[in-house]
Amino acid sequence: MHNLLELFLGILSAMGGFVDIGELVFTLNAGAKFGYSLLWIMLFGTVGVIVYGEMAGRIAAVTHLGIFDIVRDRIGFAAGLATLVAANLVNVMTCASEIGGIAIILKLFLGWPYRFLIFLVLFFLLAAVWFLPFKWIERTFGLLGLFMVIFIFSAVALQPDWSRVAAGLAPNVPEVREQSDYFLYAYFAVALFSAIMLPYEIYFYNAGGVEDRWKPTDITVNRFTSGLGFALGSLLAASLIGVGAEYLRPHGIADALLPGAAALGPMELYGKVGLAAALAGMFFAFSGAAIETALSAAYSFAQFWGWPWGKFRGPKNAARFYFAWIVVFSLAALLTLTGIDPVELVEYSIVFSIVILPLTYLPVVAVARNKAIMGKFANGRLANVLGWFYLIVSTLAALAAVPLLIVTHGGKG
């Protein structure tokens, strides 16, 4: 019964915490610009994040190693340090964009000054991580993030042409008016792929397995949690493409500004209840993502430098770990206070995050397939094939990301 409860809560938490501000930006805009043509990227990326999430959770259950323990040992100190620095620059940028998004949502509710709300959000996040045990961080923000299901109801209520939805699940290139739109389509394909496979999700998921003290007997729970949780979370993200295609596109809203534009569809369909549910879902989803990025940064620093880490140790026994996530939250809030647009910031963080995907996932595959380390729990043939395949695709996407960012002027065409 205990394992069933953990499985149920894990799946719901993964689903509720799947959509952060970056995922929301790119899915809504992808639907508004290209209809359902990019749904196949959602499907393709979801398989990839499930593959690596399952490996990362299995490594945690068998070895109790963190991702950056593996990065340091497998790709060497210099390359590992470069990955650590790059990953945490992305983490700070992503955390800042989440804090800015939360402050915008609170401004819509309360009407208070934006910069004051940034301080309020900072204290809220610091208090949540300091006082809540790890399991309750997962459950509180994951489960309350399920208010986002209002977007699934909205996508269905907008009565899409299901034949077009089905056609979007197969790889395709839409008809466009100008040649430059092909580059824009490629940019959104790479960005959506990156948004789904953000490295911090894997860092956090792996560290969560260690925090929860998974054992080899929890590998089945890990497989169902990573598989169903990420798949249902992706369904939620796909529904945002639907809202973009069926509501924003017909209204001529080609660039969705968060969170107002995102909540327009649910508000028109369900009135104040729809608006409140959409904003509440975004509040908890963005808060959960901010916490994940800050903790992921602290996990990665502690693992790489060999510090004691983990919420279960407490501040006295893991002081540098606690100091690290406090610093990340503070730096992210300071970055937001400069007045930078959180939507633009997240677009850059998403694109740059894909550059470090190969260096993140290569050591994961190398350890998960190593029978000397994993024993009978090492990768099977299918996991090996998928792991190396997605590594190749991630490398190609990493090579294309920055040129596409430049050519399309950050997705503006």
Contents of the next structure:
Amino acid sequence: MHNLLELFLGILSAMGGFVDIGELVFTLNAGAKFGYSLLWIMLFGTVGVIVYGEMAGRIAAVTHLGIFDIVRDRIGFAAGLATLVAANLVNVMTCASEIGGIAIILKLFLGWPYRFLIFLVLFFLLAAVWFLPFKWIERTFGLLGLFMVIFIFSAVALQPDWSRVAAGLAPNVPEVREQSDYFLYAYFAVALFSAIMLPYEIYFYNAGGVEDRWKPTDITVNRFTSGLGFALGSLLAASLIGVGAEYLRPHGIADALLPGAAALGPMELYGKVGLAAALAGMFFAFSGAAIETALSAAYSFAQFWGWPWGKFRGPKNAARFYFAWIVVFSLAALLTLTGIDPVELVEYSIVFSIVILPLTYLPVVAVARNKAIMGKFANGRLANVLGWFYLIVSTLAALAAVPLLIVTHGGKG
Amino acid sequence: MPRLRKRGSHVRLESALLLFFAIGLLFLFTRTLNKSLDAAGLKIEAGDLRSVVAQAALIAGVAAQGKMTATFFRKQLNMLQDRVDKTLQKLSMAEPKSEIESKLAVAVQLARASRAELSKLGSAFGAREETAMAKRELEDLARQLWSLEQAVAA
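Follow the form predicted alone with the form predicted together with the partner chain, if you could.
Starting with the chain above, the whole complex follows.
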């Protein structure tokens, strides 16, 4: 019974912790610009993140190795170091966007000055990570992030044409007004794929397995958590496409001012309760994501340089690991304090994420399939086929991402 | 742990991806320095402005139904105003290509009108009639911006 409850809470935490500011921005705007046409990318990317999440969790359960332990070992020191630097540049950018997003949500709720709120958010996040045990961090932010289900209720209440929703689940090219819109569609497809398969989610999921002291007997828990948790989380993200398609698009909004504009639909449908639920959901979801990015950066540094790491060790036994996440939070807050637009920042961090994605996913699939390392827990045929397939797709997406960013004027059109 | 045999193709791929990463960063920095404005750029700015104005109209509609808090109303409108100000500044400082000069003048005029409407709406919270009127004005502005976008695209 206890194990079932743990599994249930784990799945719900994975669901509530799935959406971050990057997903919010790209799903809502994808719906506003292209209706349901990009739903298939959500489906496609969700299978990918489940495949790699499951592998990363299994590696943690069997070998207790972190992602950057294997990055350094598999792709060599020089390329590993370049990947480490690029991955953490993206982590800091993403963390800064999350902090900026949280500060905007608080500003919309409390009306206090933005820069003061950035400091408040920084202290809140530092205190949360310092004082809460790892499992509590996962559960608190994951479960409270479930306030985001207001977007599922809203997407359904907006009475979508279900045949159009179903049509969007199959790969398609929408009817567009101009030739340049095809590039914009491709840009959004790549960015949505990247937002779902963000590398930091895999670093964090893998490190979480080590933090929670997973053993090979936990592999079934890992399968359910990554499979069901990520799938339900993706449903939540897909509902944002629905809100964009049914609420923003008919009003002629193609580029919403987020995160505030996301709350307009729930507010119109459910009044102030809808507003409170939407703001609370985004607050906890972005806070969880900010913590994940900062901890992921610290995990990757510690794993790459061979420092002792893990919340479970405490600050005395993992001083450099603790120092690393404090520095990442502080750098991200400083970046936000410059006045940079967090939404614009996250758009770039998502595009850069896809560029480094193959560099971190290649070692994962290489280790997960290796019988000498994983023994009887090595990939089966299906995991191997899917793993290599998604690696090839993410490499193609990585090669297309920057040219598309340039051609579409930074995703503007 | 047994190591993977490192192959030349891996190194080339890694180098290519890291090079793309660097190009992307370079694009990020050069984008902020570019002041010249062509038809595509003007269409993007007009589209941005239309989205802002349409959101303000939506906010006015929800506020008129009494479903919004005053803090949300004020702060979200302030942020929309900031965005209009930025667009207006960008349009005013732009060095336009000759074929879009007249359309740029229309865009600047519409941006100014948008700013004025947003500030009128900002002081209308709680006053249903004024909010509803501002909504109608904003919807009209959104339509004009849409026409401008179409004219620029043509």
